[in-house]
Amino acid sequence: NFKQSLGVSQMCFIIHSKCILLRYTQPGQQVHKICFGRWEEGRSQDGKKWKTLEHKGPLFPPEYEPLPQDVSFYYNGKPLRLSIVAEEVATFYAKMLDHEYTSKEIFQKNFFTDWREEMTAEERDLICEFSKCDFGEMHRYFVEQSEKKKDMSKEEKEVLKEETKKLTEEYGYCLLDGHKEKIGNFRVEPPGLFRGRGEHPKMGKLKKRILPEDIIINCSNDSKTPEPPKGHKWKEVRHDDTVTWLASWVENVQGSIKYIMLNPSSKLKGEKDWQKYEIARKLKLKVETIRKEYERDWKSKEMKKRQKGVAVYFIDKLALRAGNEKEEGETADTVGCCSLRVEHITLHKELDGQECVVEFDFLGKDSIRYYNKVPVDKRVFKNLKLFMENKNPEDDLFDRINTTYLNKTLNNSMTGLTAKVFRTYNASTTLQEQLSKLTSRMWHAEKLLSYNRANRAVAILCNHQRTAPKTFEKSMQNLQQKIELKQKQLDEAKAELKKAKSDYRESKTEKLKRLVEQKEKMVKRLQEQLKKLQLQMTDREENKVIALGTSKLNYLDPRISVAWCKKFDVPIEKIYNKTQRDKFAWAIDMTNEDFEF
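Model, the form predicted in complex with the DNA [one chain]:
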């Protein structure tokens, strides 16, 4: 009846764990949603993450398939049949042959050492020199295989797709507190060669195959325990409701623990995400006080306090990461704020007409370069000079402090405050500020472009980079050509319009009048198309090495975007794709247009 009275053909209930939405579209109008119930903030205080948890355990990668008889590894120019285990490891290398990783000495060395460990005694005796190894034939075989896969018929591809879908349905979900939730990564990581980022000392090492005997399962004790693969046992089955993971194992290269966890769309993750932004909003209310506090620290008698004051200033102003200390030689040499070394900054009393400029140049997370020249407060500049006195380039800039101390003092200023909150706070504030400058008079494409601009401002602040797409230059050229063509068309159309007008002036017939109107329309359309292309060009150029996704997914309070969409009548689908809409379901459900971060 409700449907009929509204003249709506379709209506659906969207059932979240803590709210139910009734969703429908009235003809010619926007989508309506009626919300019953709401998301819960905070959650229980006792550290319990769930009451019940049931799942099927992780999905293992397929077993190794030996090479066909006519494909072989060559040593010293002669074909050599390897033992299954050694052959498998060799294929890892062979598959990567055209990647530049394999040309690096450390990569080769690490691989060769670990490979020899997997060989039989005889193989180890024989295969002593890496330079005599030839993986060419194996490599060609794998290239061929992937070609074949590409050339498969539509039907065959369909069958494969169906199979993965079935596996996802079986293993991709769990039951948490009685609700079906998507799992983030339900597959055990397959064996292979470790590829670190940047100059990683462990690149090329063998990442071993994980067996059920390595895996700890976590589920509730009254649930059906996942079945290990035939002939195998789990390492342990535990029932720990203070953690959110479903399974874990220790990885052999770095000795770190890997987890199977829920998808960001889950209630558990969503509420945590929400909480994160609430803390950042709390910082917004206190940030002025906190800024005064660290400015006072710049003058402290205690060197430790001064260093802290300057470090927090960097974290706040430049959105630097905290910079935990890392084990030397175990990972790539990267730093964050607290681990900055003297060699990473250069002080300029004056630079390009600005006073007190600090030049930063260091590798941050994922070995992404941070390069920036920033004019700073005079007192900060003086302090930095002081911190650098009598130090070697490789000494710590902030030698009296570390992230634990810094976070402890931050927590004293505001409960829940840590270094990373500043990044969230500054990112979200920047987005909101930038968006508030926009007007509703813009046309659609312009609105979206402006949103991207705002997003980009944040990405630049957080130094989120990407390697320029391989096809960038070419696609840019193509676009340029299109623009030139459009320009030419426009010029022609304009000339035609002019002619039509003068014709009309000479003999004012109805037919010629219509022609003028027609040509005017044509010119207008072409102008719009040209403008659109030019916008696209700027957008793409500015986006060349900037990654927008990271900030969108991790730093920008989605409620800002949702509110903006509502206010300016932009469909949310233009801003967030399906995955993102799932992740931010909590925000989409509860935000109206006057939300303020």
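In this text, the rigid core denotes the largest set of C-alpha atoms whose superposition between the two forms falls within 1.5 Å. Residue numbers count along the first chain shown, from 1. A quick note: this is a predicted structure, and the numbers were derived from the prediction, not measured. First, how it differs from the form predicted alone.
Relative to the superposed core, Ala493 shifts its CA atom by 2 Å or more between the two forms. Core-superposed comparison between the two forms: the C-alpha position of Pro79 differs by no less than 2 Å. If you fit the rigid core between the two forms, you'll see the Cα of Lys109 move by 2 angstroms or more.
Requested next: the structure of the form predicted alone (the form predicted in complex with the DNA having been shown above).
Chain only, nothing else included.
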């Protein structure tokens, strides 16, 4: 009836665990989509995220098991039996002994300071110098335990797998508005040593064990409240239906709040993602107006407006984070756009053949260094000189504005607009442009290389870096050996083909003709295999210090990637793994190859 009333030529239902999507085509090949079911179900306009929420609470890590009697910590060359609490903290360091972190002075200093606080008075009197501590025997014990775990029989591994599965079934799901939803991180992080990113000043500090008394539980009022472990009680039980977290606590190193949230594939997460990228797409229609607005601000008589105009320009053109104020010494000296200091930029009237160049050098999020030389508009350059006048290196560059003011003015320009939305818009736009530029009807492996290069352009824009993996050199050597072996096989195959062709010219039998065809196919197959290995090597080398995952999961509209896959016949599995496909199920279900951000 529906088809007849609308004159629909093609119509199909796509049934997914999170929604039912109806796609139909009207005359003129215009495609329409109606999404109903759980993505749209019960959407609240009053800020409420759910009606009922029930879960089992978080899963706590096991209690500490003391070391065997024959495994000791040594101090000044002598074995020393530590108290249980001190021993547990010592094992955190021993397990990391072969990691580069433990070679860093700040890591050693922070660890030793926090470790001494966990010792008994007698232990503190005795263990006074870190240089006299020997964790070698403890480290060897943990290496042996790790090797034993690797050497477990198939049956033993299956038992562990079943135990993990049972725990996931019990703690890994909740009931949200009557639907069974997967929980993302239902395990409380075990105690250990803080690592941080980059040269974090708090690396090596003790992350203390989280107890039920530290945890706030969130569930619906009429549901069964999760039972805390025996002998314990929760810090608080809340019934806040305006948030989506199930449990929260404050970690001790940086004082940040940790949450147990729904899995990215859940209805609420999917809806939130969808809305996030739709806001970024709306910016596409407004961005030119906003750019004209901040360009007008560069000439304002009010210094506050000038600073805002230049800051928004940096956020737009360089995808800088807005930056948040921090208490003195609270975390690493990381900054964003609004918290840039005079010492973080250098102005060059001319550099490398370009005019009005700004040289940035500062620590961004996660202590990742941001270093960039960028030619800017002459008015921006002139304003920066003005902002830096009569200031010391440690003074704020933008001393009249902060992130709250900046985001408020952005929201006035477009509802929902923040610095992060700008970042999402520019990242997604860059991916769309790069894919259009780099991809053609090429060989499959070349398409994937093009995709990674487009993704890499976004990661560079957003300053998503990583340290090269410890196994990088080894894996590259292995790949080089495979290439050399494949090249040898190809050379041999070419020689065999040459001989087969020579034999066929002398005696044109059907048998020799088939042999030539076989050898030609072999050469072609080996050439493709060699090319694939060479492309892999190029891809790995280019990705050595670039983190592609952050932008792919947080800043790039997944519909761009899905549409690209469909347009160029690339399996979606080559771009997104199983977890990522679950997270972006909404995009996979409703995107066709014609989608553009």
